[in-house]
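Next up is one chain by itself, shown in structure tokens, the form predicted alone.
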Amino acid sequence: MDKFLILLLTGLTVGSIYSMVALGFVLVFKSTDVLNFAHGEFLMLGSYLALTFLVSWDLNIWISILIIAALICALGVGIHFGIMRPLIGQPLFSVVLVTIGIAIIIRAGLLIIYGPLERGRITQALPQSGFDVAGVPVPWVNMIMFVVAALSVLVFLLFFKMTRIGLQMRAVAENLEAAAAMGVSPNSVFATSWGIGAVMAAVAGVLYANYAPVIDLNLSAIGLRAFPAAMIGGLDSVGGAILGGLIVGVLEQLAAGYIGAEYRDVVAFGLMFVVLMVRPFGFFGKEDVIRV
């Protein structure tokens, strides 16, 4: 029973990171109809910047998060205006290939700056001790990661539901032509979506840098693991992305604990295939109805 509880708590911690990354997937897709396959690289970039700010420069973690969020938000907005905006109206396949190209460029830049060798995880930014819950050890790192991720998601939801920009983002996601006719600037909404999506991934990267065994160029795989979470919840559902991330995180850890670590991805993508066979639009996604 203790092993199950440990795996469950670890799964919720990792799942909260997946939820943040999946939320970025969903946000960009809802607003722009673009699957951003560079999202994992945004997370990896956040982890490497955390390594620089927290270890090399010895900055406070919360100040570092704000700076990293601002930098990667600017990067996301810049990618929209410099790369994605001219591609509006182009075939979906071409746009997806461009996001893969962006991922390769980010990875190459990190390789040039930081080198190919892995770095040890950040250990001094967050408390390394823990506490017991019903005899189950809970590291403070895990608890802080989960709470910060939950607060980040809550702030985003409040922004999405209660602000004017959030209303415009929902309007564009619902009907681009109608929103534009009412005076909403789709271009501003697209840029905001890219910026916020990049911030969610970057903050997740900073948190994960305090948890991952090492920091290396394989961290972008977290983005691929969050993709099934977004698909399971529904690519146009914010709540579905959050729930999907938690489901994938818990199932991955249970599979790793009881079957073997090599089965984590099999379980995540296998669940995605099963869900999509039953509900092609995900648990909470909206089914497109085409009338002819």
The other form holds:
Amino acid sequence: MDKFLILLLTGLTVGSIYSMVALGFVLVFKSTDVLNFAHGEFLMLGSYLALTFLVSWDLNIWISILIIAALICALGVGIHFGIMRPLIGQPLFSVVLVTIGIAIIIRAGLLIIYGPLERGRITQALPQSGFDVAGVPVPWVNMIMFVVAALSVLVFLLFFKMTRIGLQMRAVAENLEAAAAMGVSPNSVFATSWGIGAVMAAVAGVLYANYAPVIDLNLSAIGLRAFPAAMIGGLDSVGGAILGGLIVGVLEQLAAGYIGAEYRDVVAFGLMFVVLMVRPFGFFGKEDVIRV
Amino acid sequence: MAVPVLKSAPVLEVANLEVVYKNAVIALRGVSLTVAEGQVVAVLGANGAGKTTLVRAITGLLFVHDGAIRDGAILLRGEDLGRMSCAQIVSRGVCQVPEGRMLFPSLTVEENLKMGSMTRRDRAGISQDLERIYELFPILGDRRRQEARWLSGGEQQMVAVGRALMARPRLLICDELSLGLAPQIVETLFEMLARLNREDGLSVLLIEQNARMALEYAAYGYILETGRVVLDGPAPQLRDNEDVQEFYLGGGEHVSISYSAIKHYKRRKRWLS
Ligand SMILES: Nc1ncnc2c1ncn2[C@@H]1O[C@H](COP(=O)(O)OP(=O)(O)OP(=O)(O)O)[C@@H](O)[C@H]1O
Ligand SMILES: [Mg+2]
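Hand over the structure of the form predicted in complex with the partner chain; the form predicted alone is what we had up.
Full assembly next; the chain just shown is listed first.
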């Protein structure tokens, strides 16, 4: 039972990171119809910048998160205006290839600047002790990671549901032409989605750098975990992405704990295949996403 | 002429408008028309005549369909709309009830209505107008928190009209308002437009296949065929015109019903392809 609780809590912690990443991925897709395969690289960039800010410069983690989020947000918005906007109207396939190109460039940039050696996780920014919940030890790092991720998602949801721009984002996702007919500028909505998606990935990246076993150029694989999370929820459902992230996180941990570490990915992607076979649009998705 | 055609200066003046899709399909070939301040004008035409293309050109939506204005001008009180963005056009008081309603299905009724006010900044005015829409259409007030997808066709069209009114337009363009709706509801909607026209001086451009209905409410009409204006004149004159009677009024209800059936089929095909 203890083992199960530990695995569950760890799963929720990692899952909260997946949720953030899947949320950004889905958000960009929902409003711009672009599957951003560089999304995991945004996260990895956040983790590496965290190394510089937290380890090399020894800055406060909360200030660093804000600065890094702002930097990567600017990158996302820049990608929209500089690269994606001129590509509007191109086939989905070319646009996806372009995002893969962006991923490769970010990766190469990190290799050039930080070198190929892996680093240990960041230990100086957050308390390394822990506390007990019903006899189960919980590290502060996990707790803080979960709370910050949950807060970020909550703030986003409030923004999405309550503000004018949030309303515009939802409207554009449903019917771009009708939103434009009401005087909404699709471009500013697209740019906002890219910006928010990037911020989510950046914050997740900084947090994860305090948790990951090592920081190296494989970190972007988290972006790949977000994929089943997003697919399980339904590619166009923000709520589904959040839930999907948690489900993937928990199942992964349970599989690793009870079956064996090498089954982690099998379970996540296996679940994705099953869900896609039973419900091609995910649990919360809408059918018209089939146009992809 | 029995009816004074130009009450005052034109709100909208379209001159020799030529529109091309994808650099290949010519949809409008030199269309000219005028809407005077406070006037209701009808544009009639069969499927594919170019009616919706005209609406897209006026409201700056051609870019969504890879279309462009190749020649001619669209003047709103003398200002050229041709190069403006949708946002600029809406904030100058031109808004539309699009063909097929185009609501946001998973947004609530109230959110749909609010989408009409995106170019406005006056919060107080917006919530005041929202209440006014609920007075005009009490049923929408009852359903304000419901998702738009669950409304009946008539209620959805009310939302589409209300949404456009939320922009506080001076010129309202309705693209086939009557399509697929029961005559009763069509009449309610047209009566309401007539009232807004009378009381607030709202100018209205009615795009219709339902010629009988449109010519009843409009003061002036244009008939569009394959991208050209083939006939125009004061509404009573058009009603009495033999060709118009034969092609647009002949079968009465039958004509409009069969048109909408054809159209429904066409839409389905478009979705499937
Ligand atoms: N997105 C598009 N791309 C290419 N051609 C188009 C497009 N939209 C319309 N057309 C063409 O332009 C012409 C006019 O179409 P339009 O939709 O303006 O007609 P309409 O009078 O509104 O017809 P309907 O009564 O069916 O709505 C048609 O020949 C149509 O095939
Ligand atoms: Mg049309």
